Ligand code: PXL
Amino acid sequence: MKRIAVIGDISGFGRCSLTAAIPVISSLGMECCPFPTAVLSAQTGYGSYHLIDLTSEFSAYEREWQKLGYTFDGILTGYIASSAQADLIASFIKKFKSENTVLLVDPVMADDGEIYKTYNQKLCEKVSEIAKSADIITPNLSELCILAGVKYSDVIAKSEDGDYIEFIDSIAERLITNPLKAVIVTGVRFKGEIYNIVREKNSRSQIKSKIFGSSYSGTGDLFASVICAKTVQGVPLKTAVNTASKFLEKSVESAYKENADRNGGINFQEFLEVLKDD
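Could you produce the structure of the sequence above as one chain, in the form predicted alone?
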């Protein structure tokens, strides 16, 4: 059985991070090995929550994994809470990533042109360095701009242009350098639809989905989990993105029709079978 290490936090409420990755990866017939960075009573979008930071436990947890001698077919990283965590995650990758390991980095840093309030310039720089070591990255538009050193306002200024998607693709293409093989720019809104733009070294594709309401917690985590798992299975990237997009579209539509709280995430559990379509 193939094995994927997922580095992230776990929340009691809010279907995101590890509570999203574990069922997705498991449903695709792989072992999901959680490396928890923090435990939260509820994800940070809620008005109140309790957080237990596990940074001080990283080294001991890692040592125990090394004793087991296991290797990983995939490694997935997402939200990073501090510069200290970023350093430890970079070290983890060096120790556990082999030549055959798929490393997917979701460079969680920002949205709508603003870095998250728990982030700063130093942490963004560290996340950017980790992203450079990945095989695949899944930034949203704000994160793409940070990684490429482009002003978000300059990109948004072109959002009504007919070649907007091609313009974003040209920015993503700049990031393709060894070992980074693919950049998937997620959640780009254009002409009433959501686009996921897939840039590989010698090709570009785009997958469109319907828009239902505003954003929901955990969609990026679910998307990255599907892409990592499918890539480990050897599924072509465009096919993996198409499957992930269909899965999220159905799950978001269900949450929208239910008028679900965006902090609680989307109704993905009832659509896990969609992931087995390709």
Second form
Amino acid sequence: MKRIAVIGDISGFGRCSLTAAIPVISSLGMECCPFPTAVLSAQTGYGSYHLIDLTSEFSAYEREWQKLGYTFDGILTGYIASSAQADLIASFIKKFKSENTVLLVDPVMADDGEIYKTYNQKLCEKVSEIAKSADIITPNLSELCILAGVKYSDVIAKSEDGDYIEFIDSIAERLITNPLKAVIVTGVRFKGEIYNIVREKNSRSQIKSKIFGSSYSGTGDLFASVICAKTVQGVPLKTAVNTASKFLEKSVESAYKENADRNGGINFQEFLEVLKDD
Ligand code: PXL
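For comparison with the form predicted alone, kindly provide the form predicted in complex with the ligand.
All chains and molecules follow, beginning with the one already shown.
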């Protein structure tokens, strides 16, 4: 059975990070091995939460995995609790990534032009370094801007231009340097629809979906989990993005129709079957 290590937090509420990755990867018939970076009572978008940073446990946890001698077909990284932990993750990747491992770095840092409450510039710089070692990255627009050193407000200022998608793609293209093979810019809003832009070395494609309400917690984590699992299965990237977009569209629509709180995430549990379509 294929095996994917997922480095991310476990949050009691928010349907994000590990509570998104475990069901997605498992439903696609793969073993999901969680490497928890933090435990939170709820994701940080909630007004109040309790956060247990697991940085001090990282090395002991990793040592036990080394003793087991397992290898991974995929490694997926997401929410990082501290800049010291980012260094440990970089070193984990060196130890556990083989030539055949798909490394997907979801550079979780920011949304709507604002970095997350528990992030700072130093951590963002380290996330950017880790992203350079990936095969695939899945930034949202805010994260793309941080990775490329571009001002978010300058990009948003162009959001009414006819060539907005091409403009964003040109920023993504600049990030493609060996070993990074693909940049997928997620959740770009343009002309009343939402786009996922797939930039590979010599090609671009985009998949659009309907917009339902605002941005919901966990969508980026669900998206990255689908792409990582499908890529490990050998599914072409564009097909994987198509499936992930359909899965998210249905899950967001269901949450929207329920009038659900954006912090609580989306109703993906109802649509895990959609993932098996291709
Ligand atoms: O979905 C990204 C994410 C993951 N984990 C935690 C978060 C967030 C975004 O706010 O707070 C704990």
